[in-house]
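In structure tokens, the next block holds one chain alone, the form predicted alone.
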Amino acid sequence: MATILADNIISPLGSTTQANCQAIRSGKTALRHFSSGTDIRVPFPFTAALFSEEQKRAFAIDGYTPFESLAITSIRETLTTCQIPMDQRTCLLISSTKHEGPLAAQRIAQAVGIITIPIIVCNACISGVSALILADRLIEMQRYDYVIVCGLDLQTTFIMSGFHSLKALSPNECRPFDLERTGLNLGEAAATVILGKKPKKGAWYILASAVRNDAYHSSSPSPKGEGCRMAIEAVMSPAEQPALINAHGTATLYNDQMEARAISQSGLSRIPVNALKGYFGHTMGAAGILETIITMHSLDNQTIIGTRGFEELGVSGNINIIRDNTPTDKTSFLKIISGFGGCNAAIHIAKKLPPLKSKDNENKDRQILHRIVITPKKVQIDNETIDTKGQEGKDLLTHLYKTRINDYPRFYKMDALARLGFVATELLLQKEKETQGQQEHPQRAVIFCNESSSVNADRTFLATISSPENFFPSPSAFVYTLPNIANAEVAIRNQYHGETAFYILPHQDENIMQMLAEATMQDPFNKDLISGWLECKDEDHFQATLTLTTTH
């Protein structure tokens, strides 16, 4: 059980939660149209919610990058209203889709007094909600007494050009769920919450949470909305009547349609639905946390915030989009969010103590069935060393694919990190088939960790936007700059609908990775787990150390 003790939002609309809430209650938006005059150098105009130069100077801290400064400022502001001990029982989670790496996380942690190793949750657009879910589990597992969760992202040429390459950006202000929606707007923000183990009068609590994968496509949501529906149904039944569903609502054609279908199929058509992207844009790693905070405080004021930009329903399915601010006396809500890699998350939050959580998986023995280690020169499954015929580096992975798999041509489209994860898991699963027989495992989770994120794919994409004269951003290259696409490739191949997540650590820490594995298995849906270290600094320097674990 996790209690939400304190929060902060820093966005272009204000530097406190209160300032942001007041701004959107009065209908203000941070979205602006830009054709030039920003640090984002792209050859096209765009609409986004960006910090002004004055705001950047206000949160800048000498000796720290803007990313680090923004996180430190938000965390420090949150700590002014909630004094907690900075000892081994307090943890920091950073939620970001394009972070500055584990060194930045360590610098942020040190600046605010955290002495434990920080963890970066890098799980595409659902990173913020994934981090809240992980924080809740770590407290429930009694690993920590307090967890600080800070979600943030700053916009860059890299990100803007990537979304442009996917044809996902709208030149105008976004219109979630509207008939005339044409795409999303990007935004900048930091959002921080502090969670603790002790109940507090008047506090909000996480009642239930879930992450499910579509197992459909790396960059497009399932048209049937299966992953989102499964996440919703895991945390809420049609009989429950929350005040609202706060949707992801990116205003892209397929995301909004998918969410509408998932909500309708879950039997929640009558529940009010809103989206907040019309005020802040898509703030990426901050989105899930920022929108959760705004929803909590709006319900504290007995208000459902209207969906800015929405006029006429433009999705099939019977859902109740709220256009204008609407009064309510209810004190619970559902937050849903989806992202690249087929990941979907849902979290049910209320102003009441949650029921005791199921201990089904906690009481089961977790057995490691098989283990694989792949380095540039060696492959070992369990205690058996595989003859690689002298192949090394990237040639080794291709050799393993051709000689031992060779039935999935998409392999050749993957980046090096995804290829490594794909080959390693395929060899693990072949060993499982030898010993267990052919079986389907739709409730299998896939959790990877490393220290360099998607650095190799980042370099590949940067080459496609190297200068105004050499600007041809590649959509396929951009998708792989999200490390959790490696998880997605495994889920799609094997039709796994369990949890998928990617975490960034300062180094290969077995204790932390075991903790993350145990946290994943707190969800009873996840019956089996592929997890471990998946590092790929370039095509010839990599390491995969993965295990297949079951609770059966």
Given for the second form:
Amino acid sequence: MATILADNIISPLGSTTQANCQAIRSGKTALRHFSSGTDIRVPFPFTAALFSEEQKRAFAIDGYTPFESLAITSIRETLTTCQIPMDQRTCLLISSTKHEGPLAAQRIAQAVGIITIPIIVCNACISGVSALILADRLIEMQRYDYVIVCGLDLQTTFIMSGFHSLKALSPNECRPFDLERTGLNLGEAAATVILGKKPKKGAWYILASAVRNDAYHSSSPSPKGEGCRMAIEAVMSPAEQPALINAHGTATLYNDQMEARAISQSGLSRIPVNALKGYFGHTMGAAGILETIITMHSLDNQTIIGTRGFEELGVSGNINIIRDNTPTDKTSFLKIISGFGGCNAAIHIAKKLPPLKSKDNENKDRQILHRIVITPKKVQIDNETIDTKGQEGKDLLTHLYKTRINDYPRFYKMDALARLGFVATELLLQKEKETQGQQEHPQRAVIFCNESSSVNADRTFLATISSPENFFPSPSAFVYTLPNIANAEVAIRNQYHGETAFYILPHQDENIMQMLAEATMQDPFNKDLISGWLECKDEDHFQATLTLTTTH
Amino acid sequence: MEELILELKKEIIKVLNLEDMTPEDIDSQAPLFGAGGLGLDSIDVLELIVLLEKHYGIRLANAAEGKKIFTNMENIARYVSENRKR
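Could you give the coordinates for the form predicted in complex with its partner chain, as opposed to the form predicted alone above?
What follows is the whole complex; the chain from before opens it.
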């Protein structure tokens, strides 16, 4: 259980939580139509929620990039209302889908006085909620007393082109859950919360949380909404009566349909549902945190914010979308979110202390079953070195695939990072099969860490948008610019529905990776775990060090 | 038409990374999606849309339009020959 102590939102609608709440309560939106005049160079008009030049100047800090400045400003603003000790017991999580890497995270941490190593949570669209969940667990595990979670993303030609290639953008203001919805709008924002271990009068608490994978497709949600339903069911029973479900509601055809189905299948059809993308657009790494903050504050004001853009129900499944601001006296809600890589998260937040958790899971005996190391020149499983027949680098991975796997042509569609994760996991699982026999493991989790994120895939995608004359953004290349697609490939291949997450660290820090593995196992659904370092600088420079850990 | 079909097969093998496949392996009348075909998915549809724009100047608005055309190689070739801008 963690207590939410303070928060801040910086969006085009304002630079405090209060300003943002007031703006949307009166129906304002940050969405604007652009056909030119922004730094985003794309050959099509779009609607987005972007900071104005004036707003960018307001949060700019000398010597820091706009991304760093935005994070530092939001964190400092949050700290003005909540003083916390900056010692070994305080940590920073940055949630971002297109972050500037671990060095930027360290510069942000240092600028606000954090002395511990910051962790970037890079888990596609669910990053924000993933980071809140990790923060809650780190406090529950007594690893830290305070965790600052800052989610942010700024929009670029890169991101806009990618979503365009996926035909996911609406040229007009988005319309979540509506019959006429045609896609999403991208948005810029930072959202920060400080979580602590001690209860505080009138505060909000994280009661329960879960991350589940669809194990269906790298970029489309399961049409049945399976992962989303599993995440919801893990945190809330149909008997509960929260004020609302704050949905992801991106206004793409597939996302909203999937969420509607998951909500109705979970037996929560009667609960009011809203979505906030009509005010802020899809703010990516900030979204899960921003929408959680807005929902907490609107319930503090006894209001469910209406779903801007929604008129007529355009999803099948019996759900109760709230169109206009509606009064409520309830003080708990469910936040759900889903993203590329088939990941889905649900978090139950309430203004009351949760019941004491049983500590069963902590006493479980964990055992590392197998370990694999793959470098461009060497493959070692447990203590046995594999003869690689002189193959090296990129060719080594293809060689391993052809000689030891060879029944999954999708391998050739993967980028280098996903290929590495796939081959390393396959060899690890072959070892498991030898010793344990063939078994299904639907509750297995897959957690990867690295320092270069998706740098190789980013270069591949950039090459497809290099100039206005040669602007043909590749949808498949864009999908792999999210590192957690590597987790998805493993989950899909093996039908794992456990948690999937990707974390970025400044270096291969075994202590932090151990901590992240333990945090994952806090959810008893995650019975066993494939985890470790999965780094790929380019097609010929990579390293995988993965372990398979089980509980008994 | 045969020439265009062969050209399209080569391009599709390249952009969709259908490693280990040759144009001869793709039956011009066999379905491209679903079981029994090449097993292409929704991202492949979008990638084929990019291919048509890049090589033939054909712009498709959405994936649904693409799926109607990308049924088999013969249909794609027919559509390209009727609509190509270059």
